[in-house]
Each structure stands twice: as structure tokens, then as C-alpha cells.
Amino acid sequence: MPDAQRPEPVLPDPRNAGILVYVNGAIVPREEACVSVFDSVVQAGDAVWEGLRVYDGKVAELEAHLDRLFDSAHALAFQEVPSREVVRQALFDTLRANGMRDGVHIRLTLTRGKKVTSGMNPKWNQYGPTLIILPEWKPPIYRDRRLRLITSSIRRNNPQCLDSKIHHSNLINNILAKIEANHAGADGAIMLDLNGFVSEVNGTNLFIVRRGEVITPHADSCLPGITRGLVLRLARADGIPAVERNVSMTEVYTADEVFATGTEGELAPVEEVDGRRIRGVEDRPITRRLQQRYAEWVRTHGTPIPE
């Protein structure tokens, strides 16, 4: 499209026009934050990442996110990975440079790094990994909303194809599912596993509530999300039965409550799935209870940002 016909881009939050981004040791304005065309994330989506959130001067579940980042990098055989302390310090430095202490979402990415020539072979990665820290002013994306979902025709990878416990950046099947949701005018798409059971929503984990019990799919073909795990712990600590098991779409349609979880969106109630209205969406007592417990937890726990 010629520039004259392209609409002017609109940032969700105008403050993000002036953010500073960390790229391999340098903190620079967003328009100067670049990686090489030879970087693995450009060549093949060969990177791992974490989404983190900042509440009241604290990074929620930081250590759990770093555990997953380093586990994923190790599983993908990244070499010369920066130390945990280097990543932590870079994160804190970037937040301080932006004056960010609340209402912030961070995309932390570690790529396999730049190659000496284009191609898939990791032997060409001879520069070491690339670390990117992208913080934005961003409230929970589904706050005060009730979601409408469809079922996607795109299946979620299982360990026969690509283990979901690697939090990698090659998300094309999830993107294809989101495209289906966009065309249907829905907020997201439920992806099934290769056996037809529920896996997750294209960008979040999924929970149902039936007869007072909180249920979520096994983390076999879905990401074992940090928020997902925290919700399971909070439910059990609050005396709410919480289990992981296979979930069919019929169980989703007939659930008393349905909600999605993720760091970017926190806990979001689901109103409708494939045109079926969720029966308890108006009252949703367990969803509300867990939303309150989650809000209390993330604002009273977490890793403080050093002054």
C-alpha cells in the first residue's frame, strides 16, 4: 500500500511512543531498537521469550519466568546464554530508565543470536544470543471484559511435534488460530490437541468451573503458563478443588463458568463459546473469587525493583 493511502498508526497507549528498549547491553529509543537481519529470530523465529508484569514496584513471578526462560533456552541448546543476574539487572535497568513501576507489561526475548550467514543451522550462530527487553505501559488487555471465543480448526502442537514446555517464539499456528478468531469477530480461538481435547486459547490458558470444581487441561499440548500455575495454587489454598485433566468442548459449552488466564490479560471471564452462552457468566462466583485472590497476590508478592 502506498504511504499516502496507509492510515496513521495509532498506539494503544501514547506514552509508549517514547519508551526505551534494551537490546544486548544498550538502552535505546524504540525507533532505534533493532536486531540484525541475520538474527535467528528473523531467520526462523528461533528464540525464547517471557511476558512479565509489574505491580506497585514489583515484578510478579519473576523467578518463575526466569526459570522457564533458561529451561527453554537450554532445551533449544542455546550457547553462551547470559547469566540470570545479567538478565535481572538488564530488566531492572530498563524499567528504571523508563520510570516504570506499575501498569507495565514486559516482553523479554532471548534469541539464539546473529548468524554469519543465513540458514537454519545453529553452527552459523557465532556471536552469542541476543537479549531484548521491551517494556510497555499496558493494563491487562481483557480487564472489565467478557470474552467471546470460537473453536479453531488449527491444532495445538503436542510433544510429537514441538513440546509446549519450550516457550519459543515460533507461534505461527497460534497466529493462524487468532486470524480465524478475528474473521469471526471473536476475542480468541480455542485450540484443540491432536485427540480433539481442549488445549488452550490461542494466547491464553483456559479454565472451566463445573459444580464448584476448577478444571484446566493437562499441560501436554498447551503452555504450562505461570498465571495458570498460580491460579491452581491459589484455588487449592482457598479450598477450591482444582484439577488438571482432559476437557472436551461439550464440557466447555455446558460449564458453569469459563475463564482464560495469562500474564498479559490476568483472569478474564468467558461469555460465549461457538455461540453457546456460558450459563454462569453473570454471577461467576468462583471466577470473581479467584480474580480477587490473584489481584491480592500479585500486588503483595513479587520481586521489588531496586531503587
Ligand code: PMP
Given for the second form:
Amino acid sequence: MPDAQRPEPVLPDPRNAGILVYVNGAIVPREEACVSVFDSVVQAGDAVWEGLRVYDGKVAELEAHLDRLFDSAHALAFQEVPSREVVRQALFDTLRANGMRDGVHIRLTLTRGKKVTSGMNPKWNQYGPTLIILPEWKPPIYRDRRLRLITSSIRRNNPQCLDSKIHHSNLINNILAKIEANHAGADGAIMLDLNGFVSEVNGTNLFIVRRGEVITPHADSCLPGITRGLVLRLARADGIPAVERNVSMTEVYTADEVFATGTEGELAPVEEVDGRRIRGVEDRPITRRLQQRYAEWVRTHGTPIPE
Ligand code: PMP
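For comparison with the form predicted alone, would you give the structure of this protein in the form predicted in complex with the named molecule?
Shown next: the complete complex, the earlier chain at its head.
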């Protein structure tokens, strides 16, 4: 159906109708923010990305996100990658142009760039990468919402197939898992690794708490999430034992507490997995404590947006 005949779309947050988006040096209204049909992200999902959050005039964990972005681009052998300073400046310029200082999520994407002809071969990339900075009003929503999860039939890649340490935009496995969650009326789907251990949820990392210990899977087949890393550090600093090890679904069902982590949703308590109720979900003392520590950290430790 042509766009003109469609009913007016309903945005999750109506304030986002007026946002400005950065695309390769230009900061333009969302309707004008476009990439070429020849762009690598259109041709084969050939791009890397980061999701960041702004709290109280500060970008949380900015340098960690930039490290992962540049590592991912280097691993994919992107050429002519913009400097760290250019990316940082573009991010600040875009936030300032939007007057955004709190309750904001930023989707930052770096594609291999426009090609001279359609196809997958990076040889056809002769324009340099495309940098997109898409900030939206998106206050965290999961602090008190309890998630219901299922286990997906789709496995998360391990380094034999595609290393999950590259934060690429080729996330079809995870989208298929999310479709399964949608069909089951669940909030998300746990993806297993090739050995049947837990990898992560389709768009977040997973933690369990057992007898006072915080446990999350090795980052062999999951994204080494920035929130995941921070939660491990905050737990240890607070005297809570925190380990990375293989986790089976039985351990998830029988955990005292379960929570998912990610920049967008912070720490989100899990109430039910595959129909099993998480027994400590009402009190969830360790989840609450870590949510508190996380909220304190991101409000005080971010990189300030220059005036
Ligand atoms: N897993 C996947 C698949 C993700 O896309 C994300 C979001 N980037 C996460 C986990 C959470 O990562 P982070 O804590 O760095 O936001």
C-alpha cells in the first residue's frame, strides 16, 4: 500500500516524530535520514552498531561502546573508518541538535558504506563507511516490569560460524528467536549455544542468582554486553560472588532469581521461563541491589555532553 494511503503510524513515544538524525555529516529530520540502496547494510547487513544511553547529561560507558564499535569494524576489515574523535563529536552534535540530555537511547550504526554496484564483495565499497546516529526518547521501562521468557529453537552463533564478539547488524538468528517469543506471547527468547547451554536472550544477556552467587554464561556464544560486564564488576565490588560459567536451562528454571541485562532495558527481572515461575521473583534481593548499584553508576560515571 502506498505510504500516503496508510493510517498515520503510532510511534511508541510521540516525541520521536520530531527527532533529528545524523547520516554521514548531515543532521536531518527523521523523514530525510536515508542510506543509499547500494549501502552495504541494505546489500547484506554488512554493518556494526552500538546502543547507548544518556543519563542526566552524560553518555553511559561511552568509551567501552566505542572500543567495541572500533573492534567490530576492524574485525570486519572496514576501510577508512572515521576516527574516534569524529564519532564522539558527531554523537555530541546530534544530541545537542535534539536538545537531548536524559531518557535517551542512541542507535549508532557504522556500515561498510555505499557500493558501486549491488553485491556482497567489499571490493565494491569505494565511498568509505556510512555513520548513522539515531537518538530517540526512550526512558528505561523494564526496572519493575517482570519478563516472561521462552527457550528458542534457534541457536546463537559461536565462533565456528560467526563470532558473537563482533557486534554486527546481521542478527537474523536473534530476530527469528524474537518471532518465536512474539508467537508465544513472551517478552523474549533464550538462545542456547551449540552445546545446549544458555547463550543469551535474543537482545539481552542473561544472569541467574543461586545461593547468593551471580552467574552468567561465558561470552563464547553471546555478545559480551557492556551492561553484563558492568554488572559483574558492580557485583564483585559489592562483595557478591560473580562468575562466568556454562549455565543449563535446569539451572535457570531452579534459580533463586533471574534477570536480563542490556543498555536499553538496564537490569530486567525475569518472572517466568518456559512456564516455570522463578521462585524468588517477588523479593529478588540481589536483582534489586544490582539495579540500584547500576542506576547509581550510570548517573554518576558517564561522559558529559559538552555544552
Ligand atoms: N545481546 C545482544 C544480542 C544485543 O544486541 C545486546 C544489545 N546491544 C545485548 C546483548 C546487550 O548488550 P549491552 O549491554 O552492551 O547493551
